[in-house]
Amino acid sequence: MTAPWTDWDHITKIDPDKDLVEGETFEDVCATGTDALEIGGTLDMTEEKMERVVDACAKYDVPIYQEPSNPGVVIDDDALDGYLIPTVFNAKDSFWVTGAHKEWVRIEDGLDWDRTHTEAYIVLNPDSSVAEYTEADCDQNADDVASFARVAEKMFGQEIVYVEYSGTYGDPEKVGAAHDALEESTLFYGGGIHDYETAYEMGGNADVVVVGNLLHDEGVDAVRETVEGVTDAHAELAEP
């Protein structure tokens, strides 16, 4: 069965902790055409917080998906079409490849492994939370980029390899060298996408590009104009 990420060109991520612009609603971010939205932050998570944002968006036709943190905020709601739990391949510290995920099924009575997806993270913005928190490795070139992304296809099978610049915006060489490497895992580009020209230029080196501190700074027209940005940039792709 084809996952359904391989249709997807723009992800919103929702941080639970953040407010939306005054004035604005989940209504709204959910009618800007964005493929899919992704709750999750990495600082304050809480169940509660989750649940909150879940519960608002559960009414409109976008799916859903949590992006927990760390096992404690996991939440269980039908509204949720699955999990996405990163594991991230350049950590030094090895819980945040797979000793929280271990603790998660460890801690869960009865996970629901059919809704429960990896993403293979490469963290690359050394001054991000994210950076930090996982003691990520982010002193990487294209060619590390390329093989951890390989590596994450290949030998660990993982369908999803996200490149997260969270902060900053990236560097297009090393994303487009992460999606020449793999063959038939998705990749997902995360960070600095400001405007139609960030989303249509990361678009083209990305299979999808997600959206998370606009939404929150400069609200839902800002978010409309990245999936129009890298919408263009997937269609002239597939151009023969």
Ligand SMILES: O=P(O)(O)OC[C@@H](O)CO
Given for the second form:
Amino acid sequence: MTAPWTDWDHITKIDPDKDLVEGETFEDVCATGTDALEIGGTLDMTEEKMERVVDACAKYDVPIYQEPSNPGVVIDDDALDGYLIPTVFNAKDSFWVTGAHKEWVRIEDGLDWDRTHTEAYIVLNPDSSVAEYTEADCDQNADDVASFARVAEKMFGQEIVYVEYSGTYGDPEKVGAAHDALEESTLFYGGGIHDYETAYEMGGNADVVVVGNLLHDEGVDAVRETVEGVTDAHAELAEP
Ligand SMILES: CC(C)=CCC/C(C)=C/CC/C(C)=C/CC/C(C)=C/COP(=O)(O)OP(=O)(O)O
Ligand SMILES: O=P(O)(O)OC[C@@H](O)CO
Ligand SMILES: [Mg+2]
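Alt. form predicted together with the named molecule, vs. the form predicted alone above:
Time for the whole complex; same chain goes first.
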């Protein structure tokens, strides 16, 4: 069976610590045309906040994945299609590469391996909380980014590589370099996608575009525009 994300164009990342725009519901989020929901954030996360969002989204048709930022917030919920567990390839502290994972496996018995997948992050915005938190070395040129992507796929068997600019719009050249370096793995891009044009441009350089802050800051109509942008970019790439 092929992995579900190979069919995705767009993910909406919901931060359980942030509100939706006033008057909007999770039903509206699920009606944007987004292909999957990723529930996660780095700051002030708790199991209760995670549960609340998963419960609210469970009855709609969009797959739901939890993206835990640490082992303490992983929830056990049948409504989840799975877990997308980050591993940060350019973190300075190996805790964020394998250490947290080792602790998780040590503490929990009976992990649901069939629903557990990893995302090989390359974190590139030095001002993001995720970069600070993981002490990521963000000083990477396009060749470096491409090489990390290739290492993730070819040496570590990662099915998902994630170029992360959380909070700011990234460099399309670096994203494209990662894309060109991959043969099989799926490239996620996230960071600063805020309208049709940015989604269209990054859609030309990545397999899946992830939209986060926009949902909480601008709302579902803006998110729907980004779905259209990436979908159009991918439709054009697929033309003969
Ligand atoms: C082993 C387990 C279960 C967990 C460890 C998982 C790891 C290594 C997490 C590292 C941090 C990471 C990549 C988290 C993913 C979520 C993410 C990138 C959230 C967005 O971060 P920001 O947007 O910078 O933070 P805020 O939105 O919270 O300010
Ligand atoms: O919030 P934004 O900047 O859209 O980033 C999305 C996502 O990649 C964050 O992990
Ligand atoms: Mg964020």
